[in-house]
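The chain below stands alone and is given in structure tokens; this is the form predicted on its own.
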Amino acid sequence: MVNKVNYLRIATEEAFLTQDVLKGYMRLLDDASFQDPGFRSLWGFYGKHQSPRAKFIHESLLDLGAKRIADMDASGIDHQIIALTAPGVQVFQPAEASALAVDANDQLAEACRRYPTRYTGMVCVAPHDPDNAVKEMERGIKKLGFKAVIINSHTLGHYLDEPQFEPVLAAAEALNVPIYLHPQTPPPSMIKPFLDAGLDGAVFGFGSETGLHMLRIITGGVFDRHPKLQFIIGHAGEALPFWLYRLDYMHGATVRSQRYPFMKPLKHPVSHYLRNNVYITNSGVAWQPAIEFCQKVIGVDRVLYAMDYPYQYVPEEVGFCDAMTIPDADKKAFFEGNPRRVFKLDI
């Protein structure tokens, strides 16, 4: 039995995925000059693979109707915001990323249309098709009424804080939503050692990835000059918001020492930026321990809560948040005054 609140609960990084992109990561795997062994890992998996775990997951991406709402009621959600699911449209080349990620936004704008209280959707792009990107990001905003942007991490092994990604950037600044990025496997370039023990997804992989990309985005200055972007990222922040005093000290050692001639003093210390940019999901973590150290380190009002579903549902997760021993206040913030507020919710 679900127990009754005096809040609604707000899950803010719920996943999805349509038929077509589904198709397009069959024909990938099935494609053998296709060289990118995080991808063959997650999708092999989840695509192909006969588990209880794969299967429910595979089914419940693919549901955006009755029994993802049944699945919300038996764990007392009330909204989700939702999200196409790693690696997005960025693992295909830009033309077909861009043509897919119109026909999902299309999608899954009609979901919200036929569910306007329970479901927020956000927009999906291809960031190597910077030009469409920017129409679609504008498109998904200003006419399908969604509320952020999602990008699952890398595009190709290539990261935000690189030059190329600069009008995508500049556009979620100047329309006034944050970009969820979410993780996805490690790229060619760093998973080695994490698929040889297992460890490239969730359990590892995924946070470590993600973290790296928003410490990047964090030492490249791209909120110096970005200064009302903002971020959203999940898992307990990657990790981030343990790793902050000494993130602190060893990038301003790192840059006082001239080590690095691209790593350019910042105009404040990490930190900054984490408090300020960032906000933090607890998708996954479900733990009191934790969230509440966000919530000390980063702010209560930049923690949100999330389940990860259709990955992590744990209907009983629910009420271990509701139980957590953390002022009502901050609990109501967590549940459903952050997402409110940062996805501008009007339900």
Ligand code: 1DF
Given for the second form:
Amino acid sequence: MVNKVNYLRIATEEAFLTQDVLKGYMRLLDDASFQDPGFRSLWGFYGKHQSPRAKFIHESLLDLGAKRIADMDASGIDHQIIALTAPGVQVFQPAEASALAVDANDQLAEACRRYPTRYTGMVCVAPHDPDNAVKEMERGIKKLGFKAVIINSHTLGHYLDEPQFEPVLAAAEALNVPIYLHPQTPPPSMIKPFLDAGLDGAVFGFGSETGLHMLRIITGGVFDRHPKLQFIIGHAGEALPFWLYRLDYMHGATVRSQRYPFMKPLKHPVSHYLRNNVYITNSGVAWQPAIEFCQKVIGVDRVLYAMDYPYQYVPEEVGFCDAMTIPDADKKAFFEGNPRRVFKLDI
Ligand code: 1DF
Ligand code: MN
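How about the form predicted together with the ligand, since we already have the form predicted on its own?
Let us now look at the entire complex, which starts with that chain.
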């Protein structure tokens, strides 16, 4: 039973998949020369496994129609902000990646036209094909009506603070849209101890890798170069809010001691960028202590609701968030006000 509440519930990290991208994933899984143990672990499971979890997620990802709407209604979700699921097109070589991105964006835009009050899209891009990525961002935002860009963390082991991605960052800043830095599995250079213990997926590998990525973006000076650029990270900020005090102290101490010649001083402490250039969603963390902590240390206006459908489709969790003992205005900001403002929704 869904609670009656005086706010819309806008879920901001919701996933879908096209048949063509899935076919591409299956082809990579069958190609012995494609060496990415994280991808094999993730899509070997969701692509082929026969467990109820894998089958429910596989089927739900491919549906942008009546089934998804019914699941939203059953869990009290008024609106989904939807993106191509991880790792998006970022595992394909650049030309194929860009072509699949265009097609996935067209399919998502079509669904948003069919359900304008229920869906909003994020543009998916191939960051390793930066000229086409910029073109697709412009098309996605200006022509398709999407409100953000999705990037599934590293691209074939490369991170957004590296210079080849500068045009993508500049385009997001110029278009005045946020980049959702969504997790994926750690790259081959990082994954072994995670995979050996079965911890490479959303249980811990995702957060470790994406938290590291967000931190690299900050310490690499991206926001000193692009002060208006905004990122969004899920999973209660991939643990970075909890590290804030230590990050400020240790980053400052490391830079002052000139331990790494390439590590340049930033204009501000690390915490400044998390409070001015980063939004946080609670995807997968329907837990008041963590949500309240993020609101307290990052700001009530920077923490947004997300369910992570279909990966964490747990209708009761919506009720946990409704029941949070925080001020009503803060709850309304979390579920509705912040998503409306950050994604410039016109619903
Ligand atoms: C999982 C979780 C997979 C999330 C996801 O995309 C994902 C999972 C492939 O449980 O394997 O988006 N998530 O964000 O927590
Ligand atoms: Mn997710």
